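The chain below stands alone and is given as structure tokens, in the form predicted on its own.
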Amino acid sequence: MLMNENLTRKEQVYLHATVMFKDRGYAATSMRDLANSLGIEAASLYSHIKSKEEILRKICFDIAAEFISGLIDIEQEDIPASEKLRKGIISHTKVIARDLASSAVFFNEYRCLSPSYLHDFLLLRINYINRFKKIIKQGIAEGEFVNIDIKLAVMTLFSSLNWMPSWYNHTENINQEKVSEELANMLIKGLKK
């Protein structure tokens, strides 16, 4: 991995760890592996971070905060549920596309958090999912969406969106804005009356 000289050593540690967690998995990445990728002694890592879990925790909770903050403003808008859902989907995909490695770690490695952090993380995730359920429920109540099982609708939506780190590539001239719009249109079309 190329070293960006503009980053602090701590930022370099986080960047390398994120890529390694994505590529190898959290459990299969040792502190020694991380130190070797940075060209430093393993003991030197502890002057920059407290533990490997600190990195995972930061990734998971930072991405969760980005997802939620993107949705809060949308929820307050006085617009139809379909437009809230469209904007929510676009906001979600923008967070993913902004940092594909961190997003992949967020979706695939959160289970490695220690029990107390995992509990807090799952509460954040449930809160976020429930916000989307509320938007869909609003759309059903207002007659904009078909009367569908709300949990099924939300799980289908997230199953579609959360695969993005597996297939989206910034370097392939795939316009992220266009992808976001098309995903939103396809997913909302399935809910509309």
Second form
Number of protein chains: 2
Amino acid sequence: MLMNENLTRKEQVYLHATVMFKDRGYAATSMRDLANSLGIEAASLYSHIKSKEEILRKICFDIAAEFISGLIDIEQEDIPASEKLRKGIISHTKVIARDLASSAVFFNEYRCLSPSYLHDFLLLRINYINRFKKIIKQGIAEGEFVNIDIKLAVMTLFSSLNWMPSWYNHTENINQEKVSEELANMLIKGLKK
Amino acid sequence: MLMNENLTRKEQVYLHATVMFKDRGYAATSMRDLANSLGIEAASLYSHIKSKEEILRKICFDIAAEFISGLIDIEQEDIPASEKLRKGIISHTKVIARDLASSAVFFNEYRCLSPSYLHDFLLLRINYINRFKKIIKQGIAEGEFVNIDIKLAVMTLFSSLNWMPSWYNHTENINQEKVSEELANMLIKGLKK
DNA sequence: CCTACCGATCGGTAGG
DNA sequence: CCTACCGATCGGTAGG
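One more: the block was the form predicted on its own; return the form predicted together with another copy of the chain.
Next comes the full complex, this chain leading.
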């Protein structure tokens, strides 16, 4: 059962929808399923939201904004690429750990966005990936990292980070910060000379 | 356009379905979409297949079988854990590279299986993951790997490997074997002392 | 492989 | 937040 106290009805709708989109997928979750989990009729949902896709859009674009804003300050710092990368990884994992369900939807369900929103979403994603590519390029240029294929490196990085929501569990006695650090260590060690 | 020459109609149905499930998701792909991409009516599909889910089942369980069978010989070899892991990673990436679309469906759409098939599928997946865990445990026990959290290590490993189908592209001038080797190097280096 | 069609379910609206 | 309902679409079947 979801914790619903202190939430407005609208927030409850978003919360339940996020969890259901994560568990069953966006297309496989019907508005009747969602209404049922809230104990109301499907038609009643529409006094809180405009459409099913509006929910998906909010999840995807909110998380995208969090990822990018977490990275901006780090980019400006005058530190070695490995340290930038470490901080970037920790920032990224923090966004994920803060909201595992939304992150999972972000990673897996974005393609259900209608074409024009999907287009904008993909631009944001490319922008974010390019920022990490730039850090890795810096590390190679400064001789800190091995001369690895950039695309391979950055895709491996994101792959590792982005499946976190599907295996990382808040309730286990695993510490989020420790996980992030171990992960960052492992990945950076794989890149270093 | 898909290459359909030399394929039976049934094989064409499976091929088109796999690509569409990968691109749009299982739930979001209708039998009418599928029929349309083959230039026939939806009802005509059912002279080649029994149900929509039958297609998904075949994809998921065939790929599962390929993953496991690729690993069995490697496990028996009397070599260091790092070499077992390297061979395991290369075997795994070969299965993926051989059929990117099926692999993508395997990783992302399995949860659309009906409960009893989903149950069997998850057992196969746990079995496969445990085989890799055992290799990493061996490496830690023999002092070859750092004393990392096993779950973290194996999940990072699979995350890296399993997003391959979503970014790795056959048509680019990237060589599959080289990608596998670089990937294996990077990941094993992250584990080594 | 087609036409014709089934019951079920979909996202969403009207009106209160 | 409800009842009542819309047109569209779903997976699938019958019969040829």
